[in-house]
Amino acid sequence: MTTTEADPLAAFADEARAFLDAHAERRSTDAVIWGKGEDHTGYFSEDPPEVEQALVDQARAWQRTRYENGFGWITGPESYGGRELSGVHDLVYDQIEAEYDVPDTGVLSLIGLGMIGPTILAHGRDEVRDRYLPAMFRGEVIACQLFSEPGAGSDLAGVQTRASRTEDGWVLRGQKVWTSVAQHAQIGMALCRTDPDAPKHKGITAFLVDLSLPGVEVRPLRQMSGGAEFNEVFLTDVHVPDDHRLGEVNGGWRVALTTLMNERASVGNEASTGVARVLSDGFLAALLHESGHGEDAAARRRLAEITADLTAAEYLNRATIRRLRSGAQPGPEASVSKLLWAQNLTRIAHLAAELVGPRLTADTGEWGTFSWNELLLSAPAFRILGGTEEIMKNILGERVLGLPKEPS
């Protein structure tokens, strides 16, 4: 018997392991040495236009690397590129990757591949499959959700852009916010009103949008943080065709619902980025040492706290794996590992703002001190996005501890 018969997932790691060998180096597995390395803390990008340009261009050549070697759509159709394996598979793929120096891929992966692409698969025709999925999927073609409007956050299905019927499509007007990546994105997912007189889960309907049409507008949004990652999209009389149409008309709630689910599980699976080196056990004992707080018995507690914590986070994320590779379907685990990661790096920005005092206001050069404002002003978002802490909480209480919905 075979390697590859007698455990395919072993030899899938090790496949994995090959390819990124022949294009890789691997990360330095040496211990946290204060001082040395990047001085970054945040999750949101505050690079200047042309170096956040230089960053989407080598996620789009990794990601076309990765394609062209067999790991770019490892769940995907193979008519579209994929490989037709597990999602076991992806998550094992994606945690050998972690131990590689690889381009973060993130503006094309958490919302276009993790979130629209699975979505335009399951509703789309397949005229738009042909044509955006391996684009996608090859880092060719960025996809942004164009879901959240000022008066339609967590409340989604209040939405009131609108779209009206044509003889040969839809014209679509209103305005969209908070959208991330629109800044670099080719296509948005968009959520408009077809129906204001039907309930307002049942008057909406999902469409694909080419945002190079005319009377598209993408407007920068300036966080406190000091980037520009957010946009507001005004649609103007948007002409889009019908076959740009996801699912049925008046059907887009299933459509976003699709979406939804995707989303949750993304953000609460962050600890994989960039940001979670600062996250280590590491990194913050390297914090609380440096700071001068290395015997404050109060903060030493307030570390081990989260860091249990942390480690609590780390499990459920394990057993959700487990229950996967059992083959069973995801349950509300990913809503609260979504509330969890954003409760966690709430509570760790709040400790290393009091660690590091007032070398957090103004920017000295000093090394692990003023960086850590970046992460202080980002942290509020993740109780936001996805939905909100007060929907995550929702689902915990309905669907694990069994508590009766609230009245509608």
Given for the second form:
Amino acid sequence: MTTTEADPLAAFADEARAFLDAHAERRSTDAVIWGKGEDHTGYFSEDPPEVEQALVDQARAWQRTRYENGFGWITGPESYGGRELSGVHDLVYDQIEAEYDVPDTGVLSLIGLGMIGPTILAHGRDEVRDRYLPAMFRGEVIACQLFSEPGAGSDLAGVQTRASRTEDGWVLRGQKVWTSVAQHAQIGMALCRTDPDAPKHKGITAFLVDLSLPGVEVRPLRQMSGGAEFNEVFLTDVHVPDDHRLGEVNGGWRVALTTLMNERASVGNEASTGVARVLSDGFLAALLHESGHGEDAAARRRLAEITADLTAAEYLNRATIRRLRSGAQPGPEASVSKLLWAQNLTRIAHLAAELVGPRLTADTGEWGTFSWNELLLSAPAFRILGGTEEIMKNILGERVLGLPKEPS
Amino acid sequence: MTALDAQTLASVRVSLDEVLAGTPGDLSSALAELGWADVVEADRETAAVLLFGAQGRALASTRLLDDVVTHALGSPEGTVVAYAGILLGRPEEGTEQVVVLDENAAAVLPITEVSGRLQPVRGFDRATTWHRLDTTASGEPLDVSAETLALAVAAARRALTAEIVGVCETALAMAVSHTTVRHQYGRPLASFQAVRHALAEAHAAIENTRATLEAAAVADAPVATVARAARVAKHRAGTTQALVMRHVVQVHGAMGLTLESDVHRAVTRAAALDVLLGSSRELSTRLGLDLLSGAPAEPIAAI
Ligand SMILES: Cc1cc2nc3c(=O)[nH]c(=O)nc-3n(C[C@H](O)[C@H](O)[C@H](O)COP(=O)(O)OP(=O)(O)OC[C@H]3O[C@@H](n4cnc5c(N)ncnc54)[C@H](O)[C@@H]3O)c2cc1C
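Go ahead and give the structure of the form predicted in complex with the partner chain, now that the form predicted alone is out.
The complete assembly is shown below, putting the previous chain first.
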């Protein structure tokens, strides 16, 4: 790094530390103490609704504090309350914030601020940007992604939810599914069919839907890991004004690609609290000791391999984020991160399951044993969400390695 | 971070590929002509990654690694290196001493004690010029600090990682072109999903190792950190080459098993490089022990 770059960055880092010192406690730097504190390993919330609601409120409040102090949207345009700083500043802030004990803002940031925000900025009309962007980055508006449908998963361009013209806008009719955080969201970005006769990628339009509108119904879906984080969303004659359209009529596929590319980049980098803790080497090392495998050379080597892979994946993410945040468009290489993230977490879940043995399946109250079932039961989702493992490999084969197309 | 801009890096990469694919006998004059000394001067670490990447891609066998080690150890001109017992070539005229390098110790032997004790390595990689030094040659302990030694081993491991990544790139490129050209059932092999997915997995592993190597190339971190980062990188290089070669050989079918195709050159070279200065298996044992004794796994906070 050259000195000309380093100085403003150092000043920014000082500013961030001063802000965090004033508003948060430093995270304890003690080594992991086995048996102390939470032993959750899950990716999905399993809390009762009132607890979950309280966590969402804390997330909103913390995002608001960030925003009011100039750290809510570090790279965003000033006109929407951003700082117009570089991606590197954003990274520096994230790293510094990780030293403090602050609420997990994943419910807002992963989909809303990470995927839908950039899409609105790139493809929304002024009315929509003015109305929603500052509100999203202030933590008031949570956005969800209304893409998948019962009949359209990997083959997303097959969406059947219809949007038909009315005098002043559109009426939406159809069903979405697997919609994460819809139960907490105020708006959703929906992909709808607007021209059923056009080739499937050319007849789709994207809309921003206010979820408080009549005709929107959100129903939770319960997962085997315990929680109910994603939902079915029914759209029954929902009237959406035309200024809530993102991009061109029948140009929705391009808009969706902006969202999906940001999704792959952010999924591989995601650290929900339970999983982030599992990923710490101290926690995994403690598991090996405590499960009586500290002297087991084979187990030790597997642990080392997993830890090395986690470290490698972390570096890959940082390299990708650095590129993205210095203005590069997200590209198919983000699929590499997504792929590895899912593979690594799956391997950890399986190693943990072997180490704790039968204690995995019965809750005996023993700390750090039964709790691993959360990760084991969450792990299959990692290979599905944000584009399945098979689809990631298809993308890498075709778009990165340039292999001949599969026959369709 | 490097002092060299992207355009320079790209053009250096092309020139290096040409040089290393050419006559290895003339390597030093070819590098001099390229102005290599200036590149090294500007950014030694990036230069090493570029050079060894090119050596790997070209499947060339040289003694360039010795330069990395002797520079890090501050050894005089005329020094060659034995990696545990392996020399990368027969010492040339004018060589005065051999440094025998290990993870935890280095010893030095005058060349006069070495000459009669060298055997060409007849391992499965027949294209190398490697020689083995018999184990009775022990020598005097080399007078360097533990830190200097650790940094030298780390620098050599990073160079080897770069080289293995290069070998893997070449192997994957062979597989991409073979499966694109060869047809079965009336379609290119690469249009079958099992084949595409194998190659996509190989690509992901290579990119991941490359990112690890970039991150391990930190100058101003504590020595223990630098050493661990290099261990992680070399470990990953080893597991990556195993995965890449398994897929690359498989998608070549019987062709990949013969000497008619070049695939075997990449397979044997990568496996040979894996054993230099710690195989992935040895390194994972060491990393596992470190981890359980409380060493943090996260080497560097690089941004
Ligand atoms: C936890 C979680 C959260 C999610 N959140 C959201 C959200 O917020 N919003 C949203 O819109 N969606 C969300 N999704 C949906 C997710 O994007 C889809 O599940 C995913 O794209 C796969 O679609 P599908 O489940 O219909 O599987 P399918 O597409 O039916 O696939 C089933 C299997 O077939 C394989 N397959 C399909 N096509 C091919 C092919 N061409 N080649 C090889 N194999 C193939 C798949 O890889 C998979 O293994 C979420 C999913 C999960 C698990």
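Everything quoted here is computed from the prediction, not taken from an experiment. Numbering follows the first chain given and starts at 1. In this text, rigid core is short for the largest set of C-alphas that superpose within 1.5 Å between two forms.
**Student:** Verify the C-alpha shift of residue 398 between the two forms: is it 2 Å or more after superposing the core?
**Tutor:** Passes the 2 Å threshold, so yes.
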